[in-house]
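One chain is shown next in structure tokens, namely the form predicted alone.
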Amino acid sequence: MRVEKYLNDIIERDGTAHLTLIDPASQSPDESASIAFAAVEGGTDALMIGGSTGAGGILLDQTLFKIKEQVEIPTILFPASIAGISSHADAIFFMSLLNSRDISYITTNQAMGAPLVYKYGIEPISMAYLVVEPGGTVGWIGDAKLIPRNKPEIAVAYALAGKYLGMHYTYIEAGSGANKPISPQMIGALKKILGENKLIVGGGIRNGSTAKICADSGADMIVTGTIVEETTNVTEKIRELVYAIKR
């Protein structure tokens, strides 16, 4: 299965895809697998596996093993560094945090990780990664020069740079646990200039109405992560989000 084509086909068919982000450092591998199974039951399209801290190595491998015992949908690595690469995933968001002040998150980790991605035969999906205020843990870890929430033109400039550099996807987020999502104005401005390139939006999306606003504003994919760790019924919460964003 080519994961990028799989996602693009879902977007073409349904309008918007849903991705569930699972952080291996937030619970045991068995608990991660239970979350993955429940998310699939709710209708999520793919799983992102990764986190800002402590999400690599043996823990990452064990988490992927357990998840793959439970579900068949694609697993996509969402690495904070070279430590977030595992041979057991289907694909990797091969991304550059374009608004980082630290070159490690723009090109160094990518250069170190590329030979592993090649060796393991993981499908790379090129992605420009942008972090907006407040930024959360990822903004701090990635030393991001946070994009102001009320400055869509700055986000557009970075996204255009990513597009012109050949990146297929742009992922913009406000950080895990953000109290509100990216604004509809920023999402709309980004989608307008990205055209056929896919726009992923995450951070602060906690209910169906918010997810629908993001999708209607131009998001091709919606990511939810923190909410699946907080809710007592993962299946119903994912079902609520998925129902809201599909045509």
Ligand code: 1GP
Contents of the next structure:
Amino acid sequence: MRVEKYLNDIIERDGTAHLTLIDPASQSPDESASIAFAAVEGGTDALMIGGSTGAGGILLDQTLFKIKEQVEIPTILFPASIAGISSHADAIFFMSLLNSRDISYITTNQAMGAPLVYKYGIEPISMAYLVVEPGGTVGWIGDAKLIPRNKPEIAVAYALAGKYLGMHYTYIEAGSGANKPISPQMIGALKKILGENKLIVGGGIRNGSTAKICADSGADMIVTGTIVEETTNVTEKIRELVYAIKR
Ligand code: 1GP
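Same protein, different condition: the form predicted alone was shown, now please give the form predicted together with the named molecule.
Okay, now the whole complex, with that chain kicking things off.
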């Protein structure tokens, strides 16, 4: 419970936590470590490590190894499949893509991966994962029956199901690089029914004002990924996002 408690304590203290998503397939392990270092300088709270395509094997291990040489904040795996598991991470978002049509993203990868998580002693953080339109690469790979962005009640139904199944966190996202983030109406409706359970929001958040709208609407954690790959000054960009969402 160490990483989960760390995140929950930050939410308690600051109102909202910021997570930086690093995709090992997008750059070299050394470059990922530089991004991680700069993101920590900017005030990010933890790193999510994963991606929909090619983020496994030696590349994943080396990325984590290099990152952990540079920073001390928690590294949390965000796997697309069993290939996204590494013994070098602190924790894993042990998630089920509840609105997938493909059972492998709902329970099969989880069953195949669970013995590795146990063997490696990685902390599992139980999470319901929901993908909203446009959904991006993860929507396609995960064969998600995309939740319409103007139908909060459908997102609420899935999130309630996840909560009743015992998942502590709900991650709702529009897909990496989405042209629009999750709507404030959907975030608000989700937070209302989740109560103490934590709500993570990501996909298409590129600046402080958008992050603030998500946080003010009820997000407990904000995830940004694409922006750290695009910006020329990671520290400054993360600082802008962190400043906007913390009290
Ligand atoms: C992907 O929601 C995250 O799971 C990050 O999205 O790349 O658009 O920040 P962005």
